[in-house]
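As a starting point, one isolated chain is supplied in structure tokens, in the form predicted alone.
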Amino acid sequence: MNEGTKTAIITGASKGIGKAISLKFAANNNINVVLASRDNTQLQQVQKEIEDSKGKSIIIPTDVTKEEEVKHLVQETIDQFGKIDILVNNAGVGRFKRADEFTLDDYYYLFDVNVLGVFLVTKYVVPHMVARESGQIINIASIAGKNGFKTGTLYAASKHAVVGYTWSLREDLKEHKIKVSVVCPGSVVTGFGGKQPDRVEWSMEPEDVAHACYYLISESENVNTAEIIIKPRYNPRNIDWNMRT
């Protein structure tokens, strides 16, 4: 194994922001990307794109809400590459309704993936980073983790939890030389949660978020950007929603 090569686990890597981050990282020949998601078929498509661009990746199908699957993800990564340098907790889901229309199932669905998933993967990755006194964790939250919006009570609550978790995690790990950051994107054109942004001309592409994440892993060792809030600029365009993933 090339000692200069880094290993990055990216959850929710099968589509949208996670796919864009995976492709961006894999374009750097010094990063091996571990693709994690529940959808093995889509992961294979992402891996093919990475291979076509001469990048390196492996697939480990994972449901981040299942503790044993998360343990397997982490151990298999260690077995394959010997270390974990970067973790991007990107897996997330969305449901949007008026507050009283949400069900208890909606609550558990949103908090299990958006919060429990971040907790579990981080829990099992951190000991390896602490042992090496090195590593970087990037949590993908949302602008909803900073502000509320109509139909977003449970989703926003889950993303506020991710932001709070990240800031406290940073305090836990900075003495171990581990960088921790949270990225809070505004509207992104992905079809996330079964909906598109209300104003497409005020929305970003997944690649815009990937660029921010790449900046984080590229910044000087002397600094750790704690939080990035990304808001779209006005960008009118013609989009065929049937072509989006």
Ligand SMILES: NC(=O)c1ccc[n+]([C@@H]2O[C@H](COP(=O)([O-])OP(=O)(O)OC[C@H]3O[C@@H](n4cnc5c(N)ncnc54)[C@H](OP(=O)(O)O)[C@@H]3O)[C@@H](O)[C@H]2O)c1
The other form holds:
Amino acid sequence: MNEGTKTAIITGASKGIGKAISLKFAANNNINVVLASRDNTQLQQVQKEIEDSKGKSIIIPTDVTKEEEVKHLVQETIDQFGKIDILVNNAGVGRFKRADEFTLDDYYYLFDVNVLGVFLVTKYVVPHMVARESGQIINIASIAGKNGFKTGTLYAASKHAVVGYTWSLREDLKEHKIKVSVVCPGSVVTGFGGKQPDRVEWSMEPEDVAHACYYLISESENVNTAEIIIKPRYNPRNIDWNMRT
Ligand SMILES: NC(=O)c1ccc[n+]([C@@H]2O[C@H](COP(=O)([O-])OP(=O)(O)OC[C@H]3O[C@@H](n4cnc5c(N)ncnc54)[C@H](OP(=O)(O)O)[C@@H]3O)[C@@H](O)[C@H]2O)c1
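Could you please show the structure of the form predicted in complex with the ligand, as a counterpart to the form predicted alone just displayed?
To see the whole picture, the full complex is given below, headed by that same chain.
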């Protein structure tokens, strides 16, 4: 193994923002990308795109809410590459309703993927990073982790949890020289929440978030940007919706 080659686990790599991050990282041919989510067919499609651009990746199908699958993801990555340099906790889901219309099932769905998933993958990756006194963790939260919005009670609560988790994780890990950051994008054009992508003039693209993540893994060893909030540059109708603007 080339010592200069890094290994990056990306959860939720099968589509949307996670796919864009995977393609962006793999375009740097010193990064082996580990594609982790549930949909093996979609992951194979992402892997093919990476191969077409001469990048390197492996697929480890993983449900981030299942502890045994997360353990397997981490162990298999170590077995194949010997180390984990970068973890991007990107897998996430959305459901949007008025507060009283949410069910307990909605609650567990949102918190299992968005919060438990981040906790589990981080829990099993961190010991490998601490042992090497090296590594970087990027959590994809949302602008909903900073603000509230109509129909967003449970989603915003789960993403505020990710922001709080990340700022505390940073304190746990800085004595071990491990970088920790949270990225909070506004609305991005993906199929998120089961919707058809709704592209408008001021939309942000998954590649915009991937670019911010690439910045984080490229910055100087002296610093570690704690949080990036990404909002659109342009709002022609000055729409008063803090999720986009
Ligand atoms: N789109 C937006 O407007 C927006 C804005 C701010 C933040 N975000 C955040 O960005 C992240 C990615 O969202 P997206 O817009 O790219 O959504 P997306 O296109 O729906 O992709 C979600 C990804 O999460 C994966 N996933 C869902 N449940 C999973 C599970 N149990 N285990 C493993 N992977 C799972 C999906 O893969 P499989 O189906 O293959 O498992 C998929 O790859 C999420 O955390 C989301 O909250 C999105």
